[in-house]
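Given as structure tokens, the chain that follows is alone and in the form predicted alone.
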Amino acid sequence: MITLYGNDRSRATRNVWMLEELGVEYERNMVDHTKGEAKKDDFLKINPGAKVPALTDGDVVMFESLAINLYLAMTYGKGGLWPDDAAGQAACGQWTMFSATEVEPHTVGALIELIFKPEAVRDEAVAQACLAKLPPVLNVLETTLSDRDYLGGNSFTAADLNVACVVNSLNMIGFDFTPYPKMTAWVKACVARQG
């Protein structure tokens, strides 16, 4: 049985989306990192880094939300969320790395300063510096989606899920998506799948 560790105020929501897309059975263990539950000895055996999400699936023990999603797609989504062809699989890896290295650092940096930190210690300059780094990154998505429905072509894969979950988090701060109409339509189509 798959067990996903992490509550809905964590990146575990990405993994829930993947698990629901795959239609596989799983359990939730609502470890609340904000209450120190990720620092308890039993959880540290799963993730010594004391962070959520984490996942166990038989002998497989993992952390890092985007890597968990790739594992789930490879294991349970062959021919669908995990394409059969090498090019499609490479696209899943490429776009997941793009999400983790190009999109998420700036997105999370802005979110931390604008909504997660207590108001008295927020740094508007840091938030704006993070947001200023996003246009070239989002233009990559806009250009890519100018001639296709999804990042890897014409079908929704782990690539789309892993990037869309990060880009969509910008809605939490009312980010202006107007300059990116193709990307905006794509994000909406991806997120609508969560039903």
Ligand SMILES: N[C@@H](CCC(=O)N[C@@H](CS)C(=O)NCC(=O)O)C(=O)O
Second form
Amino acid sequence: MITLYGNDRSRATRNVWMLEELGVEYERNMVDHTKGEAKKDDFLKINPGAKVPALTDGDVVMFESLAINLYLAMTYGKGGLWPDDAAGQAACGQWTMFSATEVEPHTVGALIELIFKPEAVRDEAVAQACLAKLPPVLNVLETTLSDRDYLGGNSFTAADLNVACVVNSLNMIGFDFTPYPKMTAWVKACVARQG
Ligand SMILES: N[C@@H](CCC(=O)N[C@@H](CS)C(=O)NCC(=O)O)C(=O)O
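What would the structure be for the form predicted in complex with the ligand, given that what you showed me was the form predicted alone?
To see the whole picture, the full complex is given below, headed by that same chain.
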């Protein structure tokens, strides 16, 4: 049985999205990182870094949300969310790394300063600096999606899920998506799959 650790106020939601796409059975352990539960000894055996999400699947023990999604796709989504061909698989790797290194540091940086931190200690200048990094990154998505419906080509794969879950988080701060019409249509279509 697969167990996903982390509650719905964490990045575990992106793993729930993947698990639901794949239609595999799983159970949740709602470790609440905001209450220090990720620092307890039992959880530290799963992620010594004391962060959620994490996942166990038999002998497989994993952390890092986007890598968990790649594992799930390549294990349970062959020929679908995990393409059969090397080029499609490499696209999943490429876009996942793009999401983790080029997009998420700036989205999370802005979210922390605009909504996650207590108001008294928020830093508007840091938030704006993060937001200022986004246009060239989002333009990569806009350009890519100008001649295709999905990042890897004609069908929805782990590449789309792993980027869309990060880009969509910008809706939490009322981000202006109008300069990116193709990307906006794509992210809406991806998110709508969650029902
Ligand atoms: N890169 C990691 C980030 C994990 C992360 O920062 N998780 C947050 C919740 S979404 C957490 O557990 N924070 C606890 C802490 O930083 O002490 C991933 O994508 O899984």
